[in-house]
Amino acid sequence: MVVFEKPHGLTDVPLHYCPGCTHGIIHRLVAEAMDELGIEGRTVGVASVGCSVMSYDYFNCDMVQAAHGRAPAVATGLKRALPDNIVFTYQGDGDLAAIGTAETVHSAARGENITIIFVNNAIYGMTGGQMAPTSLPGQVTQTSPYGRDVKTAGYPVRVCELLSSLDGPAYLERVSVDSPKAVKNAKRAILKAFRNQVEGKGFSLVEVLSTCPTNWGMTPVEALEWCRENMVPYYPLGVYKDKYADEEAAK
């Protein structure tokens, strides 16, 4: 009996990510949604620019490149163009939440039946720690030595929050993968999201608050603490949409 194995939906290529960093957390649970679902042969992913901009070396999927930011622009013409096909973006909060936020806004805003895994680790990792639009009140980063000051650089963006004030969107939920528990939940809602679009119920977000050992300046199990500790408490985890599970309970 097979008790543990690698998803079929990932490449055999090594990840080039930072030790105790949980970006390859996130891709196994994609990677396995795709398994289960049983749509691989059919799946398009879109690779943001960031840390993941290598993500198309790891899915075992069609993959296309966006410019920084555009990936649910692309995403957009992707599912129009090849309705049958199932579409998502892999995409961090520099990415998805700064440079993207008007993509991000308006594929919500129009319902569009694509699946976005957003990765909230509140740095930009890539380009060297620097502060993101998900850094938190008083977070230092290489641009914020001193923390981030609300006064001048204004408050984080809580992208769940700010998304289920729209129409649009069929599902949004905030995840965490800081603990054992909190990686089977997120499994539960990646796969969720997925399965959304095969029924055709429309947009579909899910954010994983992840870590960043590296730039937040710690060990992989620090890392995995402050996150507990710092993040939930500001990025409440939960679920912030479900249009379809809601019309079900009006009922």
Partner chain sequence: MSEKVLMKGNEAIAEAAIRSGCRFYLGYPITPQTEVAAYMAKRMPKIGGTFLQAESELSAINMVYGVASAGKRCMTSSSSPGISLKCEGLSYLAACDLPSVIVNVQRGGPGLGGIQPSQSDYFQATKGSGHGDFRMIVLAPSSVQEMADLTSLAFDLADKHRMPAMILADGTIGQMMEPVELAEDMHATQYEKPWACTGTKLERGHNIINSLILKPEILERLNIERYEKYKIVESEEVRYEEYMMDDAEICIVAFGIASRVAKSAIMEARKQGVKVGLIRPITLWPFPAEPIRAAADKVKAFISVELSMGQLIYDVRLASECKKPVHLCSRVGGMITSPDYVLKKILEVNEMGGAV
Contents of the next structure:
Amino acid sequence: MVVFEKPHGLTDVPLHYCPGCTHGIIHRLVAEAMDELGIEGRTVGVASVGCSVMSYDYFNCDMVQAAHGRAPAVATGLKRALPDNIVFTYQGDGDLAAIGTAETVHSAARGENITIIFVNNAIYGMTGGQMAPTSLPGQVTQTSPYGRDVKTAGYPVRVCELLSSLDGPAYLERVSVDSPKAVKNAKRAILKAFRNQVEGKGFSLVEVLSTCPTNWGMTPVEALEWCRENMVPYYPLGVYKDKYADEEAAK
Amino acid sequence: MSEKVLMKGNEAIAEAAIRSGCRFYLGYPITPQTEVAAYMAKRMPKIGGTFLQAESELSAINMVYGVASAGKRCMTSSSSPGISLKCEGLSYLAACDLPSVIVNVQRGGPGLGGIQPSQSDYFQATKGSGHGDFRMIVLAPSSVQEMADLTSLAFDLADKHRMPAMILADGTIGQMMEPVELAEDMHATQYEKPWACTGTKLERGHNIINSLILKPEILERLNIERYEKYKIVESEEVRYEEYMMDDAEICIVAFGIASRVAKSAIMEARKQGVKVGLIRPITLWPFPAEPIRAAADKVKAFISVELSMGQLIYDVRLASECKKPVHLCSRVGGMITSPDYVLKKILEVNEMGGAV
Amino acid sequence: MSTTKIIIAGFGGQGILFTGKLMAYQGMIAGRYVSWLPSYGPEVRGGTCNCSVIVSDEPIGSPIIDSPDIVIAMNRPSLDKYEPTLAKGGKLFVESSLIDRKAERDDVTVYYVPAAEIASENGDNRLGNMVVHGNVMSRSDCFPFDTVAAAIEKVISARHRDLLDINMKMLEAGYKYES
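Output the form predicted together with its partner chain next; the form predicted alone has already been displayed.
Below is the whole assembly, all chains and molecules, this chain first.
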């Protein structure tokens, strides 16, 4: 009897992620969402620039790789051209909240019917651990070697809170993957973000607090704890916007 | 053919794009090309197309990248400063072999520059529209009719060769009105696009559109293969017009608005007995090097008439293999050469003499 | 073989571009080559506005006019700017109800047309442009009067259809005016 198998939404290409990195979990949750909704054959994913750049090799659906920060614009083009398809982006914090801030804000403001999976690990992983727009105050990185000094480097960007002031988005939620329970909750949120698009409800973004043991200089277990103890208090989990919550509750 | 109508060059581009099957326009306002966006905003919703005003030029070109990835005909337009912003996207479009049409209605630069006509983005369009080794097909209309015809051609060539194609116009041709005749359907050829990302339907392996190639030996091979394609484009797609070149002793090379001014000057010069002709590149890339090389054996001098500080002149020198002197006749910054100004240069060059 | 180069200049809002379009359509209807080139950009917002029209029996080279055959000056700055550029023997139309000076050139023919006044007498002081063009038609064989009705049909937008008659009335008034 098969009790556990790889989702169809993932290819057989071995992931390149570091040991203990939570990208693998989040990839799996996206693939499971495609499987469960039966949408893989009509899904087009947009890979961004950052650690997840090669996600085009990992997802079994059609994949387009976008320039740094431009994934929501590319997804907008794809969705407008293919309104019956499902289009998602998979972006890290540097891509979505720094170089691509304009694309993020305006695709949300337009209420594009796309799904964004936003992986926030508070650091630039691919380039070797520089300060990210979401690095915490005091956090030591390669480009904040004395800890992020908010007087000179400013404060972290809370994406869900920022976007929640807009009328455009349908659904914004922040989740974590630091425990099995959290992973189950993240799965629910990601599934909902995809289902929203299937149902034509509009812009859905799930921010997933993630870990980077390599660049944080921790063991995988320490990294999960650091996420719980430092990131979650700064980036509170929960739903920041759900336009259709009342309607769904009534069902 | 429908009846002749008076149209602005910018409007002719927009209408021709629609009649060529373009249903997606993504852009950002900038003078002097805004009529393209305004026209699209008006027409697209009525024909089931998409007009989208992006938050930036960057976003617009990346929306084009998205639509092109889906295998649909799409266009963006801008003017010089905006094209600089789009250059990132142009490199990605070329790297991913994505057919797309980009319009540049040039204005004077550099920097914010002015809003009057210019041709000073010639280098940018033909040599450096972004990082990396790549080319774009570049078409240079010199009339409102050509704004329409070359737009249609740009869509076909982009699809045929799987690469971005640019219309390099200028503020004058964009703003002026002339009678235009447009065919009802300008969508000449339908191209299969099995590479497009439209969903696997679980019937095939996944398509990937990507320009990240980390293995140097593979990236080198892909570059070499792309340049093999460019060789085909160079052999098949060169377009130019020769005007009064049969007996010409001086050859003017000019494109777009400058070529029209040159024609007026040539007529006047001929009245004064000076045998001067014109080679007008219609494709700036691929460049019509062959007719210029051939002319170099017959004429005593070339004059590059351009609205830039001497950009086209480099290609004229290269193509003519420096066999004959190449003179520059230019105005810049939004100033336009007048027929008299060009005529003066022709007479000056004629005075210089030199063996034919 | 003939080519006529016309510059129309005035304030934004005086119908300068519209008049140019009307001329271009008349040329086109007559089967001739035409080009129409406006001034553009922020400079035309509420400021001066000009438009170059060429009508020719041969393909038009440059659409830019250095030395016009006809200048229509609808305000003083336009007269100051374009009078010196007018070709020898050219025709200069001066909107004399708005311009307080006389032309200085003596090698051109000058027509003073109090266009806004005539337009006002005919019921709409905003249509001075049509009065002047009417007068141009009577002074130049470049724009036969019998092509203007068909041309104006092309130029006037659908939502201003009701203004067709009043425009024609102004054109006629200008056509009949003799200074």
